[in-house]
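One chain follows as structure tokens, the form predicted on its own.
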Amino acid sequence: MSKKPKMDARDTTGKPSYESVLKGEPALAEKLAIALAHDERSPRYTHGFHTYPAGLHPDAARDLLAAFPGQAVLDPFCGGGTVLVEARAAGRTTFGRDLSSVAMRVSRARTMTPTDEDLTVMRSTARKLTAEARACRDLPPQPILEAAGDWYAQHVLQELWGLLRGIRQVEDLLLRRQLEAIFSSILVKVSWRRSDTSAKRVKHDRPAGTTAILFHKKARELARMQIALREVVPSGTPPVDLALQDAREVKLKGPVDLVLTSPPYPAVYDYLPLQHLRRIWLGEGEGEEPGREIGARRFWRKSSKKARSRWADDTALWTAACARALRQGGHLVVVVGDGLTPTGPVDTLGASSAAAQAAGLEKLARASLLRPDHARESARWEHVLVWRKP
């Protein structure tokens, strides 16, 4: 798409659209409308902790739970964990799964309740942390030096290496955990990288004791948002069950009432890649296979038509598994937007709704947002759809 629709006077309230289009029925239609629309910042609870490129909006994870009755909630593409939040606090019996042991780490950290004891440990020890890695002269070992050393200042390696040192001699495994996630958590932005989203190298001054000092405050964060999440989560709701799985693969001991999630937008991100710097760091992502993402970027650098192919293939396969997931009665509820590639946008409400299809699932009603797409001056078609389960 070459140029910018005119606005639609139809908007829904919330992220600017240029065009809107309900199906199925009304009143679902307008709620997921809604949803999709909401757009301000949300940061209540945990949200916002830790960036994770391309999160469901918290808001729209909140409103489509609510729509949609039942206990059991699965979101085989978790990510950083909004919709596990979300869940949890709405008192749900909630599963997570991905295939990025980062999202492992950044959903289980986000969706953790600690007791005031444990949080208050978790606070000294970061302090305890933050001093000795002020005082840290030491280079981090070759590999990881070799590495990621040209995407650091020498303080900055010297400082994160003196945290990591110190986290990995802690004994307790869910207080080790946690400083992981906030260890994570600063590794790109006291980087020279640009984001989480952009491997640009963009250079600036961090004065020498601040890395350390980040680590800190993020700890301090962390348990503020914890104790926040804690006070609204029901009594009895249990942890989140997150595991390392393939969407595509996706088998639970029983089923659940709703499958929410957000898959990948084709052509938009190489995921995996993208948490270069804490695979190196952290270990993240051993055994991991790049190849195995869904609707990688770089799939269509390759062959557009055989990336295509690929990305309805891999819908068909883990629409297929959610479906299998669900109880009678359950419902699908996708969250996705179409790809934008030099040969031209990328259909995803075909792909998804034959692959529901033919995984025998009825279709309930859709709301498709055209949405400006600032980076790629362009627009790109966003909806939510769903699907029932007879």
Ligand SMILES: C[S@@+](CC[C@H](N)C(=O)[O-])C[C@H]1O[C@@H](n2cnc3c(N)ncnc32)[C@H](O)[C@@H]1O
Contents of the next structure:
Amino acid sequence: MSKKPKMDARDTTGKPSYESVLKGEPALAEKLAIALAHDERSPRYTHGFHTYPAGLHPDAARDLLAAFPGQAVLDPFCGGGTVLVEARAAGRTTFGRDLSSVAMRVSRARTMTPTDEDLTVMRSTARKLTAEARACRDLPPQPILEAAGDWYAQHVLQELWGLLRGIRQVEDLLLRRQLEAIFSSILVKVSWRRSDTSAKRVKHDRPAGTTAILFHKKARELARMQIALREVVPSGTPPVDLALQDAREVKLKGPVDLVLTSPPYPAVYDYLPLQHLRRIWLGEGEGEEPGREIGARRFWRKSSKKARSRWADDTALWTAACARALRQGGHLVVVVGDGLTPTGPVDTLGASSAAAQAAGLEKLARASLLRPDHARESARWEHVLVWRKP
Ligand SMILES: C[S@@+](CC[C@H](N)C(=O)[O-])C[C@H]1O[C@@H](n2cnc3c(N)ncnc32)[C@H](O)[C@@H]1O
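Right, the form predicted on its own is done; let's see the coordinates for the form predicted in complex with this ligand.
Every component of the complex follows; first up is the chain already shown.
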């Protein structure tokens, strides 16, 4: 399903009007369509901390959680943790899984709600590290320099190394993880890489000292955001259970009421390789194997036919694993969009529906929206699909 959208079509509020399809239980399908249609972002809690590609809209996560009110929620492709943050804000017990160590780091920082004392220590440690980094004249060790040296001005490399060397000496594990997340959040911005999702080189002059100062600014920003989240998380809500794990092999100790997730859309990103700068500086996670990635864009460059059938097979595997993780009567809710490839669109609705049926789930409702993809001058269908475990 793919065609050019009417880009100039507007509804009475002036928002773009998209073509939509609603199926199944009408009241539920209507809720799904509203969740999927959120467009404008109003920043809240920790969502804006650290970039992460293809993040779900926080309002979509909030609305979908509200539509399925069971206690335990799993996101097996948690990425930057949008679902996890909203689930904590709603007082749910939350499990996050992803194949990427960057996703783990970002999700952890975005879902943490430290005490005031811990945040004071975090801010003062960040201030101390900033001062040390401004004075650092050493370059990073050879492996980092060889792999990442070309992406930074020399004084930026020195400041980054000053920060990382100090972070590595922090003994308190939670504090060190917070500081690593802050360090990670500035790594691309101070590099000559255009963005997380574009490896184009764009050289810029960054005055000496400003890399370290940016780190300090981000530390204070994260503390403010975590306080905003802490204010809404009901007391007694457990911390998120996070682990680096292949979604096709997800196994939890007890059943969950809801799996709410957005898997990789086919052929859109190479999630692991595009984080290469962060993986060079901060290392890789155990089990973080790019070959295990689902739907990666690079698979389509080799053979479109194989990539399509691999996507369908992987969808069947992770859907079956999630179905096993659900309690009877629990729901699987998937937000997914079709792939746009040089060999034509990749339909995700058919493969997702076949996977759910094979996993023994029953179809409840769906909403589909045809959205413009400006980069490809085209349009893709995005879906929210809901199944129940009988
Ligand atoms: C669409 S993104 C999820 C974004 C997330 N919903 C958010 O709001 O930030 C898809 C995620 O799937 C992850 N992924 C890819 N293959 C995976 C696999 N085999 N197992 C678990 N996660 C995988 C990627 O690392 C990426 O974080």
